[in-house]
Structure formats: C-alpha cells, structure tokens
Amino acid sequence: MRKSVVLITGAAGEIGHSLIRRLHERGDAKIITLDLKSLDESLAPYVERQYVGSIVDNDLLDSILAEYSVHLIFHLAALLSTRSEFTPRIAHQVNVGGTMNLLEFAQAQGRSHGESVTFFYPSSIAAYGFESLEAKIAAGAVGEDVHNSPTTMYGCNKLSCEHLGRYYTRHYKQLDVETPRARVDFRSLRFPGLISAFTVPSGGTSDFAPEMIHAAAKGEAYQCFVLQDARIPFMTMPDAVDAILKLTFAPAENLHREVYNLEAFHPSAEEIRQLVLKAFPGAEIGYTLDPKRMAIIDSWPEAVDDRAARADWGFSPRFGLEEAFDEYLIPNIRATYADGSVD
C-alpha cells in the first residue's frame, strides 16, 4: 500500500521550515517535500522523503502519485514578485502552470484514495489593484471580492490561481456526461506583507518594512523606496504560520469561502521608521523614492477586511504592531545578528 503523507512544495523557505516543525510536533502525519533545493540538515529527521525538482515536472509528480497517498498539500513553491515582474512568461509557467499541475495531482490523488485532498495555497494582497491612490484611500479596508484588478505579474498569477482553486473545488469538469466528483478542498489566505526576524528580505515590493529593521540591526544606512505616508497591511511570520495551520485544519462545514483576507496591522512607512529608531536610536533611515515600486504599493489596499477569517475559523493574530516589535522582531533580530545565525 502507498504511504499516507503530507506534501509540502517550496519547503526550503521559512514558512516551509516552520510547517515541517509544527507538523512534526503534531505527530499525526508523515511529510514529503518538493523543492528546487534540499532542506536544512536539521529538518531531515522530520521528513519521510525529500524530492529535489520542479513543480512543472509532471513526470516527477506522477512518480510521487505512484508511491504515496497524499491527503494534504501545502503548495508554497512560487517565483516571487520582483523576479516575476522581470520574467513574466516564466512566472506564469511556474506560478500558474505549476499550480495547475499540483491541482491536477491533488484531483488524481483524491480519486485514487477516495477522499478529497486539502490544498493550501498562499495568495497575496498583490491580487488587488486600485486604479488610483485616491480610490485606494477612499476604499479603506477592502473585502476579498472587490478591486481585484492586479497590476503586477505576480498579482495576476495569484488571482488566477485563486480562481483555479475555486474551479477545482466547486466546478470541476462540469460538462462531463457523468460529472466527476471534485476531489480538491482548496483553501487560501491572501497574505499581507510578512515580516520575519529570521530571514533577510529579498527585495520584494512589501519589503521596505523588514528592510528598515534588518538594516538598522546591522548598523547599515537604509533609504526607504516608498514615501513616508505609504501604507499597506502587514503581519508577522509566526502569525502567518499559525493562520495557515488553523485554516488548514478547520472543519470544512465552517468555511464559507475558499480565499480569506488577513492582516494584523497597517502602519505607514514613517510609523515603522519611528519604531525602528526607538529600538535602534543611531539608525540612519531616509527616503529615496522609487516611483515604479511606489506605484505598485499605491495599487494595493491600505487595509483589508478580514472579518470572514475571524468569523469562520477564529483568526486572531498574536502580534499587533507594537507587540510585533517589542516581543518578536527586536529581541530576535538582535539575537540572530549577535550570533551570526540570520539567513
């Protein structure tokens, strides 16, 4: 018999590492992973098997299907926002084509073992798009189903995959003579900007906030690429991982939609700067506007309405803005740079 497992794609990133540890602590599932690179050696004992390869490799997915019975997928693998903008065709192939491959894989898995496969997908506020800054300000906190006109390739990819997930869950092959039963239970979180104490920002559009903090901790001057009053929603990485697990294991009957908004706080760039200066009084943080990146920030909401997540499955972030700095970011960032362990 095939072994029953959980599959995590893109497992070599921080969210993947956290999920592996948390699932191992639960003790109720064997884990297999798929990524372009190997996991950190410390995680090897927690994993049944590592596959090093691509989500666009259908032969590899077929070999996993033949050997394992997958009942839960965390599909984290993606080409991230900045690179997607420089290589839109490749971004579509990886982000949309790869997700389509995984959804087909999930449908095949569910059909083979007779139960729906829960499929977690991380979406993004990049799925939103406002035509003007004035419209963004007037909208205030926005719900999931409005202003979905993204201006970036990454945002287009995310919104497209949200719709694909909804299709595989609700409408799969609806014109067949005998309509096949949908075997995918797609669940997605539309994440705001994520701030981590343990991973150096990689140049993403929302990274002006974590870049300020990490630069200050390293004693490096930093020029913020957005204006002082730029405002989008954020949350900490631990709250993001908690939310993934809470949604994934929520009873299906409690869920009234496939895609949920999240946020914990939505400060301006200057509010973040002041908190960084409070923690690192000697930090040199200025502003040098990048008009192109600022235009993308202006197209995203300044706040989102996450009442559905709070009502359906009890989303409640641990860290507000000041708690995020005082209890999570500053202590951990100081410690990681002190011992040289930051990635």
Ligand code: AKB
Given for the second form:
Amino acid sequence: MRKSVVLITGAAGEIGHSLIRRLHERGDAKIITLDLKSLDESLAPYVERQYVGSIVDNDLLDSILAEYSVHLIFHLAALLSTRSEFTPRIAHQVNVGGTMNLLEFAQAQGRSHGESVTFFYPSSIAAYGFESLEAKIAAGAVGEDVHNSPTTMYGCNKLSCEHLGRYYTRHYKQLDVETPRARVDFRSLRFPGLISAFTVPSGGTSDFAPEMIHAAAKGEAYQCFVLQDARIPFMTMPDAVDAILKLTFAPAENLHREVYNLEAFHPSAEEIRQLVLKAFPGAEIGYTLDPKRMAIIDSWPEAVDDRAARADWGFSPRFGLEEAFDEYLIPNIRATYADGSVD
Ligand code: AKB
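Starting from the form predicted on its own above, please write out the structure of the form predicted in complex with this ligand.
Now the full complex is given, and it begins with the chain already shown.
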C-alpha cells in the first residue's frame, strides 16, 4: 500500500514556510515536499520526505506517484513576476509547463486511488492588466472576470494556469468516447502582495513593501523602486495561509467558482513608508524610481472585489493595515532580528 500524504511544491518558498507549520499544527496530514532547494532545517522535522528536484522533471513525479497516494496538492512552485520578465521562456516552462505536469500528476493520482485530488493553486493580481494608470484608477476594486489582459509573462502564466485548472476540473478529455472522470478539484486564490514578518520575498514586483519594512528593522537604508502613490492590494502571510486552508477544506457544494479574489488592505507606497517610520523613526527610506517595475505595478489593480470569497467560504482577514503593523509585523520583525533568527 502507498502511504497517504499531502504534496507541497515550492515548499521552501515564503508561503511554503508558513503553510508547513500550519499543516503540522493541524496534525492531520503527512507532508511530502518538492522544491529545487532543501527546506530550512527548522521545517525538516515536520515533513515525511523532501524531494529536491524540479516540477518539470516527469520521472521524478512518476516516482512520487509510485510511492505515495496523494489526495491534496499545494502547488506553490513558480518564478515570480520580476524574475519571469527577464527569462520569459523559462518562466513559461516552469510556471505553465510545471503546472501542467502537476495537473496530470493529480489526475493520475485520482485515477489510481479513485478519489478526486484537491489542487490548491496560488494565482495572483498579476492575472489582471491595465493599459494605463487612468484605466486602473477608474476601475477601482475589480471583480474576478474583468480586465484579464495581463501585461507580464508571470501574469499570462497565472491566467493560463487558472484556465488549465478549470479545464481539468470541468472539461477533462471531453471528446473521449467514454468521458473519463475528472479527478482534479482545482481551487485557486488570486493573491495580492504578501507580507511576512519572518521571510523576505525575492523576484516579485510587490516586494517593495516587505523589503521596506525588513530593511528598516535591520537598520539598513532602503530605496523604494516605485513612487509614493503606487497602490496595489496586500495582505499578511498568516491571513494568506488561513485563506488557503479555509478554501482548501471548504465543502465543494459551497464553491461557485474555481478562482477567488482576496485582499486585506490597499495602501499606497507612501502610506506603508509612514507606518514603517512610525515604528522605526530613524529609518532611511527614499524613492529611486524604476519606471519599468512601476509600470508593472500600474498595470495591477489598486483593489479587488473579494465578495465571492467572503460569501462562499467565509474569507475574513484578521489584520487590517494598522493591525497588520501593530499586532503582527512590527512585534515579530523586531523579535526576529533581535534574536538573529530570520529564515
Ligand atoms: C509578485 O510581485 O510577483 C508577486 C505577486 C503579486 O504575485 N508577489
């Protein structure tokens, strides 16, 4: 008999860090991970097995299929938006090709154990695209199904994967004589920028907010690459992981869509800077504009309409902007750098 496990790809990344801890606390799942990098030593005891390798390696996925029975997949591995723009072909191979491999893997798993496989996929506000700042401001808080013309490779990848997930869930091999049973139950969140007190992202465009906060806590000067009035939605990492778990374990009959928007606050860069200065009054935070990265931020919505997530599975973030700083970010970041244990 194969062992029943949960698979997390991209587990060594920012979301993976928090998700592994939360799944371990729930105590009801054995976890296996797949990432190019080994997990942080502090996380290793929480997982049954680490595969160090790539999601584009089908032989590796076949060997996982042979050994484990997987009922739930958190497919987090991806190249983020700034990095993808420098290597669009590799971004497509990893972000879309890798997701296709995992969807096929999920379908094969479902066929072999006879149940559907819940497939959580983190999409992004990058799936939206505005041609001008005026259009972004005029749109305000956008619903899931409008302005879906991303301007970045990463956004195109995210939108493609949302569609692939919907295809595997609803229309898989629809022309076969005997239509095979779709075994994938795809569920996705379009994340805003995420801010963690314990990790710093790399390769994203929303990184200016976490970078600003972490630099101030470390006593380092920071030059923000977008201008004062740049505005996109954000949320804290604990609220993001709560949302992942709520959506993943929500009863299927409550869900009316595959992909949901969510956000907790949408401050301008200057509003974030002011909150950082309130906590670290001596911090040196300036602005040195990178017009190309700013154009990406301007192509993303300033806010999203997340009523469907609230209605269908009870999305309700704990931290608004002030609480995020006062109750989560500042105390934890101070403690983390004070004891030198940032990971
Ligand atoms: C990025 O900036 O690439 C990500 C995202 C908003 O998806 N943080």
